[in-house]
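For reference, the chain that follows is the form predicted on its own, supplied as structure tokens.
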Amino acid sequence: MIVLKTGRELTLMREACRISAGALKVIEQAIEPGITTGELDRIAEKYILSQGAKPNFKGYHGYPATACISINNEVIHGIPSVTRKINAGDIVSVDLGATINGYHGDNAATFAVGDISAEAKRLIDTTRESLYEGIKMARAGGRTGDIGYAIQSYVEARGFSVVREYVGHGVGTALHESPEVPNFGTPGRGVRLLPGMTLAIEPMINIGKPNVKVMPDGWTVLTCDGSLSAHFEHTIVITPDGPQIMTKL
């Protein structure tokens, strides 16, 4: 069931989104060569708790941490570790969210650590830009296929590929609500977009082929061909005047 949020609900949800965005910002400020993914996770959790919220990933279907931290060819759901260090030249995708007053925020970004290759930079830039191309199409009266097509066409025109197995989603009183929001699709197809819908739009883009696999830990998703992957996400609300990003500081 798709839930259209009232003005009061959106006010509550904006606070969860503000905290989610703030947690991603403190990660961006802390990430550097030599720091462990476990330490980054601790920093994010400390910030979220300091705001009176709770990390909404921790314990979700048994997930053990506050953030998903995925390095290089890891697409999503990388589990933080106190022994795994980040190195210069890595690209690091961080996905996290916060819940407060019964509502959720959800956002992600991929960060360059030190000097990275030109192709890795182009991947990060394209993934970020494709997110905004998708958000532009999140308009009342449109369809989820309009969002997916905008992302897919932007990415594929630049020689990259869109992961198919994982998609965006509604978000609100649950971390994952209807509808699904694929990062690929056909214009004019899919669920009708209405004012009050709150969506997490999140392209996951690979340099190589789109195929992915899950590691034995049951969480970490890798590219099958070992190519780099990037991930960006915002929680947005559809209004009569167009989309508004709620996880933007």
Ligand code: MF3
The other form holds:
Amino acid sequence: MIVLKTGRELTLMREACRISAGALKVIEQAIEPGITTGELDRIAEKYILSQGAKPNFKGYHGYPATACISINNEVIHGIPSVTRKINAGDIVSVDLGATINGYHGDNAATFAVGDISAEAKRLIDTTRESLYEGIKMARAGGRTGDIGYAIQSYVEARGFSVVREYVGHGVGTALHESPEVPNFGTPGRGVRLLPGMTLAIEPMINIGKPNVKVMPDGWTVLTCDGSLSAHFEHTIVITPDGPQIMTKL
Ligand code: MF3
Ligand code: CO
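What does the same protein look like in the form predicted together with the ligand, given that the last one was the form predicted on its own?
What follows is the entire complex, opening with the chain shown before.
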């Protein structure tokens, strides 16, 4: 079932989205060579709790942390650890969310630490830009396939590939609601988009092949070919006047 949110519900949900965006910002400001992913996780959790919210990934299907922190060839769902140091030259994907008022926010970004290769920079820029291409198509009367097609065509024209096994999703009173929002697709296909829909759009893009595998820890998703991967995500709402990004400060 797809839930359309009323204005009152959106007001409550905006708070969760604002705190989610704030937590991503505090990680961005703290990230530097030598810091561990476990320390970054603690910083984000402290911030979310200080706002009166709760980290919504923690405990989700048994997930043990506030943030997912995925480095280089790790695509998503990397588990923070106080023994895992971030190095200059790494690209670091951070995904997290907060819940308050019974509503959820969800967002992600990939950060460059120190000097990174030109190719890594192009991957990060392309992934961020593809998210905005997808958001542009999140309009009442369109379909989820319009969003997926916009992301996929933007990314593939630049020689990168779209991960298929993980997709965007509805978000609201649950972290994951209907519909699924794939980062690939065909214009005019998929679920019809309506005002009041709140969606997490989240392209995961690889430099090499699209194939991914899960590590023995049961969470961390890696590229099969070892190539770098980037991830950006916003929670948006479809209004009668077009898409509005909710996870923005
Ligand atoms: N990052 C996922 C999303 O954006 C959700 C995280 S699953 C968790 O939809 F278990 F790691 F929390
Ligand atoms: Co999400």
